[in-house]
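Coming up is one lone chain in structure tokens, specifically the form predicted on its own.
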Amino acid sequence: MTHSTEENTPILITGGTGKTGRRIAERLAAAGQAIRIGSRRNAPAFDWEDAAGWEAALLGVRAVYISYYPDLLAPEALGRVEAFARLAVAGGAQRLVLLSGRNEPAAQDAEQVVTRVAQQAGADWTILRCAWFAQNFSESLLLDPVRHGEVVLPAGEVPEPFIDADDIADVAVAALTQPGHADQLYELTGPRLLTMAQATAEIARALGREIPYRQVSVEDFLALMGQQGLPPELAGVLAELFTTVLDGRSAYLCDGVQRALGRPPRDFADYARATAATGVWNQPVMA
């Protein structure tokens, strides 16, 4: 009886319309799992900046995917994540799955908070500590630069093991629904290291056209993003990412995808070819 009703008890996906959340929701729904999308547009609405609505979003859920916006590097993130996690387990959630970042002290603080809250409540926790998303080039701040035909970033020769958001979603779904992932920290990377210039070259190769890569200072990059309408809350996060996280500390591979799923992670070249085939990089740049 418990098993038969479990699938009808929803899983809350915060950031449910974002890069990872959307993919997780699609997979869970396709598997017949009850889901609740945590976003401002859904009912009940979920907003990280409005704690008054959290309880309604968490009502009756059995598991929660925690994806903090704009990033765990934001100064207010730790307090909000802790309060939210405590409310989740107090309401009966039995699994907490946190989307985290590699070698980011603020993100690791959030990991400790979530694991401690879960342990105190007798709930399961899983940490997904992720490298840079490949989809940042197609669903985020680098989409328009690729369309324009030039990628400009304050990143030099430091390589990064880009992780595909589809791999993250597969691991998250396993952690949210299957046994064997409780109290696990999965460090998720792709199968090889690439600099930003090399990643851009992979995309250019998949598209069959030139896409130059240009390195600029963090200040010039933020100024450029501001001219293009970058939300102010993202400016500090990006500055921290480019000045601190991309300093070589994450230039190594991990086996999180293999451990969680029993298969290798998707290569960036495969992502580039599949994404090029959708035509998203050929669409006109939005004004």
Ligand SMILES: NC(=O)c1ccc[n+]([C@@H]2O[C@H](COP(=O)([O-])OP(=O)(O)OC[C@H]3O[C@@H](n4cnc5c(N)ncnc54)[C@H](OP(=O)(O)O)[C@@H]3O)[C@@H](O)[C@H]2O)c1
Given for the second form:
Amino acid sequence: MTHSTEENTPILITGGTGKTGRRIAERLAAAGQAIRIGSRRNAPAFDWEDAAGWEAALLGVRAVYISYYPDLLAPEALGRVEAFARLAVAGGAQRLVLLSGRNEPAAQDAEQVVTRVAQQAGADWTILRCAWFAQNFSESLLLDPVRHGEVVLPAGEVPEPFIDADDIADVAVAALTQPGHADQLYELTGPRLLTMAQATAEIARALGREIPYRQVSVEDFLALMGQQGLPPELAGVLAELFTTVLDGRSAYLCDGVQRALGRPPRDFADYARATAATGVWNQPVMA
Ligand SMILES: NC(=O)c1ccc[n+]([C@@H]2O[C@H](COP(=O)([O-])OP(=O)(O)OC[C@H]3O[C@@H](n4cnc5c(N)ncnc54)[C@H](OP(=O)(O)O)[C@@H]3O)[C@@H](O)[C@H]2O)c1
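Please could you give me the other form, the form predicted in complex with the named molecule, since above is the form predicted on its own?
Up next: the whole complex, starting with the chain shown before.
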């Protein structure tokens, strides 16, 4: 296959409208790579709930970014990711890049499945085993609390090495398009451990206003989220995250970004400053 033909053969980006997928799509498109966005709103539609549509989404793709929604911790995730990966390589995909989480047994099971499926088919695999995304504060669960002016979480003194979704996207693009990343497991963290309270304080400093942080029990947190309309599929995932994943087992730094890209990861303070400058945290909380 010639270089230009390869560039014209699409890369499927599942979750392609989400925190990591959108950034990957932007980078690949800017580099002139053919892409197909995996989204329920696209044609062909891609929906993890509807396996009948997966084949059309995978038709003719050379590589796939696999981002499961809502989370690899969800009980049905493993079977779906395995079936999807099998379909991808059977259809000719030569690279599978899986977005995963650290120290989550269900996520590590999914990593093994994707690795095995790729190996059996003679395809390349890359695992992006990620820390908590900084962008959870600006594009997800914690956006409204920051806008509202108080962050309430069931997390205390355990620190987390927040990773910037821009770094994840840079690594994913390299794994999807460049040589040298086949059969690699990259554990991706930021350069600094921060508690949720310290991360909130970095955002407050960047915004120049106070944002108090309050620790509550998991039960109180879920009740609060329920009142605010948290989709039910996310409640179990969040309870699991705060009770098992954020218990200290992930409170260490890794060199995945440096190893994959030859540069250090972006610090949370830089994320906070750049995001504050966009004005996203100054907009009113949606009803
Ligand atoms: N957030 C973190 O801190 C963190 C840390 C480590 C790992 N992860 C992993 O990251 C993954 C989530 O990635 P992300 O944060 O980049 O995505 P995200 O921002 O949560 O975006 C959601 C994406 O999922 C798509 N989506 C929603 N429902 C879907 C469905 N039924 N079928 C197909 N697509 C659906 C949405 O697309 P449409 O609405 O356009 O269909 C959107 O593109 C999870 O697997 C999680 O385990 C997250």
